[in-house]
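The data below hold one chain only, encoded as structure tokens and taken in the form predicted on its own.
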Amino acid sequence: MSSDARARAYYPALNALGLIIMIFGLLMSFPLIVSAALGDGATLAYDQGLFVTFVAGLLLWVATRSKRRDLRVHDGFLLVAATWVVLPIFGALPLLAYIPDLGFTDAYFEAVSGLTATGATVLSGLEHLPISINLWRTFMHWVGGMGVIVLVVAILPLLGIGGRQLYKAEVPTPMKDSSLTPRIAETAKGLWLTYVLLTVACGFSLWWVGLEPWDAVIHAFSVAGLGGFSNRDASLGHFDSVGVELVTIGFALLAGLNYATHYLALVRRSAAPYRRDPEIPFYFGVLALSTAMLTVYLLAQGVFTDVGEALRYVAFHVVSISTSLGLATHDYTLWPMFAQIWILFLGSFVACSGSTGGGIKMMRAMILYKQVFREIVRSLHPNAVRPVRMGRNPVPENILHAVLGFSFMYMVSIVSLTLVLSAAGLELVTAFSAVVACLNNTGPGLGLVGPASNYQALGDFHKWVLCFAMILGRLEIFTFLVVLTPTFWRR
């Protein structure tokens, strides 16, 4: 195949990408309207960003529309990967246009962190930025957070990438219930409705417990998308409010659950879907045990002397980091290293499948645990037949192999990227925690990137490596890595 013909083969994916870019440009209308209404001085930044984004998408769409056809497997992978790499370029435009001396690397890092719902920031003086700029940052969380769910339950099936097989493999039992609705598109709409309702409820609750209206809106987007951006340098700790922290914990716990479970419970007006979700007992069990253990540990170590104070800070950060929310109320890097590593570790697996959280997800962690236990039993009873089950359903062997493969690549990614950052001059604790925090889409790490600081101190090369980690984590590794293999580009 000639190079020209090979290029034309990707026109359908590029055509769809152009449409996505145009839609993304239109989303900038929201902060543009807010900026114009408040007169916060950022209107021109959104005018420029919206115009450039929409025109770029339109030109790409027009240039490739002559080769439109049904998307195939290769097109789907290319479209998904390209979307997450390209959209942050346009998401960075309002930041570049408004914030003086902000370089492209920092702006792109901020936009990647926003769209992947990571919450790792390079900006300081957040209180002095216009409301619309902080709104845009957390609105990217909100769009990117639900975008992951739509990718799993709507986009991939429509692209013909074995969507229903992936759907059944990647999500827990409640989501398998006749695909929730007869059509995948209807499922996506139902999940979006649930997401919107949760966001609205979170915003009103934060306002009710004392936040100013725009503070409540900005943090509602951040909490629902499990992102972690705030409009305060001190994050949620700026407000020093137990009520705000309790509301945040409550909605972070809800956002860390499977949105399909919420949807089924809402439609059926019943709590039965929650009882049948096999992840939920493990999810709340791990969080409760971790909170109790760390509270006792920090009291014993003399970090806190008051039980109520210890429980307040431990509970908030266990939930925030575990669900990959990433908001902070206290500098937990002042705690003993065991406590720091433990909550960082929780962010690797606690969030449920089908949630807006990051990490390998609780479902995969459960399958890994049950597979290890099965192998122990087999070593004692070689002829025993003991299938791995999720709830009442046995897990097929091909799914077990997929989970093992994913987990291996997850660990390889952490080790490899940590070595890259270390070789580039970053000290080990900062390098390791930054990679884990970005791959899990958590946000704050340890060392130089702890909750009391941000990622601004890192070099440009470090930030590009972490951008790769954030996208890799949000696309759950294989979706992104597949387009980097030579085999993918052979037609």
Given for the second form:
Number of protein chains: 2
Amino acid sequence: MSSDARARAYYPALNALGLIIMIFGLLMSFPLIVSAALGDGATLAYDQGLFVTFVAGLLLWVATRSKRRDLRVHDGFLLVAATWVVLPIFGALPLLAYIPDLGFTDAYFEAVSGLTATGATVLSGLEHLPISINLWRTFMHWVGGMGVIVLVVAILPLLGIGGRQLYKAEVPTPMKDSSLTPRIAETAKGLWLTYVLLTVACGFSLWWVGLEPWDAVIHAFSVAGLGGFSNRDASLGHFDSVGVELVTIGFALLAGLNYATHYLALVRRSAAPYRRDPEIPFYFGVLALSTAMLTVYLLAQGVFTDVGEALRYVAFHVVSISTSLGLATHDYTLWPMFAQIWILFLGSFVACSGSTGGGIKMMRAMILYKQVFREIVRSLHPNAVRPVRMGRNPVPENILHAVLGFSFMYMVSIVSLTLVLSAAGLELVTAFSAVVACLNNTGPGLGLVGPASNYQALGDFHKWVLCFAMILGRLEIFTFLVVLTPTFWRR
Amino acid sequence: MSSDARARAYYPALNALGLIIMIFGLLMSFPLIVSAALGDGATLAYDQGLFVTFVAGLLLWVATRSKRRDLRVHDGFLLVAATWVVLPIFGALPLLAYIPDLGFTDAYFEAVSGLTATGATVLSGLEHLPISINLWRTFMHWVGGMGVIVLVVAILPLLGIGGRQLYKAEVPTPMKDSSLTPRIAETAKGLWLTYVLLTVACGFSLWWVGLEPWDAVIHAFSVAGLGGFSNRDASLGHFDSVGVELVTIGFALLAGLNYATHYLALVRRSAAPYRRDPEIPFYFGVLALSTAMLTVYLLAQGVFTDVGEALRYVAFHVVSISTSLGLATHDYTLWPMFAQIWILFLGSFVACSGSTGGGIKMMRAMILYKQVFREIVRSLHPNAVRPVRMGRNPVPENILHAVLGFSFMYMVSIVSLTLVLSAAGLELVTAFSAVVACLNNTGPGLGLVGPASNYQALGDFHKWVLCFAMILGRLEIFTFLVVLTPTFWRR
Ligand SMILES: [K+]
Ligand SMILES: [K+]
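Can you return the structure of this protein in the form predicted in complex with another copy of the chain rather than the form predicted on its own?
Complete assembly follows, chain above in first position.
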């Protein structure tokens, strides 16, 4: 095949990417309108950003229009990976245009962190930025969240990533209870509607408990997308309000659940879907036990002396970090190391499989847990192998294998990226926790990248490695790795 | 079943354990004779130890004699786990009897570290101990190594631990090239002979390059068993001799290879078995690349200024830690953290599958590596699944699954035990590296448990957790975990 014909093989994916870039450009009209209405002086940044983005998308779309056809699996990988790598370039434009002296690395890092809903920031003095800039930052979380919902519900199961096929069979769906993918568009719309309702309810609740309207809007985007950007350097701690914290905990808990379950409950006006969701008891169980344990531990260690105060800070951070929201109200790096590591660890598996949360997801953690027990029984009674079950159905062996492989690669990614950052001069706790916080799309880590500081202090190389980690985590490892292999580009 | 009948179900395993304890007691006559010959004042310690051990074993043997029968899989698990938990109690006796003020926790830790060939020590002032005590310490490594050879070659494949079944099919054997287990006793004898020859050659070589005879004997046991105890607080660094280091590197490299390969080469008087062993190119490849990389890195970082000096220290520690020997010539915790973590990391997989080394073993690392690539190809071309091959043969799916499950549990063990030690007050680098060094049966870790200090400073609880880690690692996780489940004890 000529190199020209080779290039054309990628046209269908690039054509769809062009369309996505155009839509993304149009989304900048939201902060643009807000900026113009408030006269906050950032209007030009969105004007330019919108124009450049839309034109770039249009050019790509026109250039690749000749080969339009239905997307195949191969195109799916390219489209998904390219979307999460390329959109942040455009998402960075308003930040670059408005914030003086902001380098491209920092702007791209901030936009990747926005669109992957990680919430790790390199900016400080957030309270002095225009409302529209902070709105754009958390709006990227929210838009990224919409992308993730489609990704985890519709695309990853098709690509068969890390046992996601299970999703098709196992998760209660609005339709015939066993076919979600045939009506992707329909389903996506339903889930997005749920997502919008949750965001609106969160915004009004935050306003009701005392936040200023724009603070409420900005944090509603952040919470619903489980992103974690704030418009204050002290994150949610700035407001020092139990009401705000309770509302945030409540909506983070909802956002960490499977959107398909929410949607089904909404459509059927019944709580039954929640009762049937196999992830829910484990989700709340792990959160409740961890909160209780850490409250007792921190009281025993003398970090807190008042039970109510301990419970307030522990419950908030357990929920915020576990669901991978990542907002903070307090510098938890002052806690003993065990408590810090424990919440970081929770962030790697607590969020449910159909949520916008990060990590390996509760479903996979449950499968791993059951599988380990089965392996032990199998060692003893090689002929009495019981299948691993999820709900009532046995989980097929190939899915067990995929889940195990995925979790293993997750750990390998943590180890290798930690080694890279450590070789590049970062101290171990910072390197390790930054990798975990970025791969899990949680946001704040420990050490130098704890909630009281941010990612600004890191070097450019560290930031690029962490951009890679954020995208790798968001795309569930394999989706991204596949595109990086020579095999992918050989036809 | 009555509780009496229940107890009797364990008699066959306990009966074999009684026999093993008696033999172990008789082995104490070796340091006893040495002590008596040298008049080093420790004779009484072995007298008592030998007597108590032999009588305890005899009593157990007599009490459980009534139900002797062939051992089944279930008995195998119990016997193996009980052996590694119970023998150290007796191994600790001479230390307890001779060293004043040594607590039981410390003595048990030292004996577990000895018999699992870990080499983590809680003793200091080693040069002031009688020769026979140091001899007993490294002799425990050596005896433990004999146990490990039987374990990995004959028992674990039968129990089907972590894909060890592969061993039967894959490793070149002295017999018909595909059946090792039918003639366990024969094979074990052959492998032990190889082990003895290697030990003798190592001892003479160490003597030849300048060690005093007893230093040579003590270190030969340490090197051949890949144990790592020394009779000097500064470990091998005490001798500051390039010759001693080269001999140690050479024999550690040999000891980290598969004993079945050595034996086959010996019997056939041919180098062909080495050429056919699929682990060998990876084993030497990883060691050579790591040595080259770290030498360049440490020169670039200014840790060393002389290439020869850098190569001398890097090569020694890369080989010593990777093979899980664990002797040291220098305080590598003064290196940048990346280099420290890298060698610790090598210790978790470099040793070959039929060696006395620790970690997940090179064979499993190779399978994991190939499997990851296959998963990526499978994502792209779901219908073009190529089998993972080892040498010429495809590896069955159930073995891939077992290897993946094993490696996953290895990482889970590291994470959970690190959390436990961290909750118990250890600083993170110390907690993590102590767990890794003990689980890998390497010995020295980083931080507080680096090569310049030792495990003495830790609390009793930490030491018990690390005893658990050493046995867990030595018994390849599942063998030990199985016995700790209620399922095991339910009949
Ligand atoms: K987040
Ligand atoms: K060792």
